[in-house]
Partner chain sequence: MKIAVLMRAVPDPVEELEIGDDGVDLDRDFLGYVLNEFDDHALEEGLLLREETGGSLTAYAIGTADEVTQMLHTAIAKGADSAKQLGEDLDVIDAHAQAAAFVDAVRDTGFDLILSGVQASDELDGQVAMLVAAALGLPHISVVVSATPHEAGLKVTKEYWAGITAEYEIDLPAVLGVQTAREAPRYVAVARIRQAQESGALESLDLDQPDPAGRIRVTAMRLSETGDGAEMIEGDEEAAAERVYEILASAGVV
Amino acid sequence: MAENILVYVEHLNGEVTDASFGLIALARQLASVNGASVEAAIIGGGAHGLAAKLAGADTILVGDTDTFGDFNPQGHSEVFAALVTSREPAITLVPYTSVGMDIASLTAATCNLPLVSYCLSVDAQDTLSATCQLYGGKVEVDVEVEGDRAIFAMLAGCASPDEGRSGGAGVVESIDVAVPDLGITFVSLTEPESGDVDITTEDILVAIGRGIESEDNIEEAQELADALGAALAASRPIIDQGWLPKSRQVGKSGLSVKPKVYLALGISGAPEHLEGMRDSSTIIAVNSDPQAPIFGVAHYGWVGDIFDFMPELTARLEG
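Return the structure of the sequence above as one chain only, in the form predicted on its own.
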């Protein structure tokens, strides 16, 4: 079986994403078991300038080209698939993000390799296997791969991004980028407008989900946030209803946050939401469903009605 582990490095606006650093940290953990080498592939404009930040990898494979624009799923996946074919890694790690979903599926199809998605962890000691989430995180399953090579799409939080930033000086190796005939053209990157509060810089967040039930009840959550000296955030259903602006959304399609305290009220804990907040220092969850996935990442939890919890805590804080 091939010994190397290959990581797809995602970058945006001239910065390597935390999800990518987390995968490098995971790759190092796996490599320490069987003596494998860790290779990181970074493709696209400005790749050479970012290579120095990937010190956690033994080898950095750089495909620097402006041809694809900021991101082109067809172009990036064809270059990455060529690397998977030539390097023959036993384990290929891709972040399970909006970018990684395209890269993982297209590369797996091109290389005829099994793809395992929604992965929380990977084990390669005897056979290749992974622990994955199903049904919005309510079920965890162990998946064993047939064969000795596979692609794993990893959920955020599989390893600490900070651990992936440290290490020695990896060997930088430029790769030839054969530009395919592209049927997809990058037009522009549209980012949400900045709001009145930058939730990514707040020390305390009070986040609300479907359990808030109606827009009229948000005022009660805001009163609790004010008493805590916190900012109010939300899961995607609240934003989709138009009850709070996009700048308050936590999750894969919103913002990633790492406050000292994250108080989740009426949030079930779908993987897309957990991706944006699981690295918070202290997570406190309140939900009436004892099986809610949010309790799987929470440091403290209370099973009950948030409308009993909110006024009681607010009164104590103001008293």
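Please read all numbers here as calculations on a predicted model, not as lab measurements. Residue numbers count along the first chain shown, from 1. Each form is matched to the other, and the largest set of C-alpha atoms that superpose within 1.5 Å is called the rigid core. First, how it differs from the form predicted in complex with its partner chain.
- Taking the rigid core as fixed, one finds a CA shift for residue 216 of 2 Å or more between the two forms.
- Put the two forms on the same core and the Cα of residue 59 is off by less than 2 Å between the two forms.
- Annotation: Cα of residue 234 displaced by at least 2 Å between the two forms, core superposition.
Right, the form predicted on its own is done; let's see the coordinates for the form predicted in complex with its partner chain.
All you get below is the one chain by itself.
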């Protein structure tokens, strides 16, 4: 059985992401149990310069290239898949991020390996197994993988990034990055426009989700936010509808926030939302569905209708 653990390292604007450091930490934990070695693969422009940061890995496989210097879903996937084929890792860890989502399924299909998505944890003691979330976080499953090799797409927060930042200096190796005929060309990167309010610096956030039902009802949430001296934030569907600007979005593709109080109203608590707010000091959730996963991270919860709750709390604050 192949003994190494391979981590896909994502990087943007000259920085290795926290999700990648988290996976290196997780790989270290797994390796300490069965004596495996940890390999980190970093592909793209500037990869060489970043290799030194990946000290938590025993071997750092560097595919520095100008041909697809910025993330190229096809180029990076093909190079990584070739690496998985040649290095034969027992465990391949990919972050379940926007970048990892392009890498994981393609690598699994190309290398004919099982893929386990939405993973919270991985275990490699006897058989390869994992615990994953399904159905928007409402359900947890334990799975066992057939065979002795697999790819795991890990949800955010599965291990501490800080632990993945330290370690001895690994051995750096260059890898082949030739990819014929790329059908995809990177054009440009766009940084977000800053909004009227910076939700990452607010002490109190009143966050609304699809439970708010219509644009007209946002006023009622705004009144509550005003009474509380809070800013209004939201889950993705509210932003996608155009009801609030992108700068108010909390979660995977929005912003990460850590206010003193996060009041979640009509938000189910999908993993993509939770990864942006679970570190808030106090989380209070109101949702009519007692199974809503938001109650799994909340410190306080009330099962009920936000349209009953909002005016009541606004009145209490104003009274």
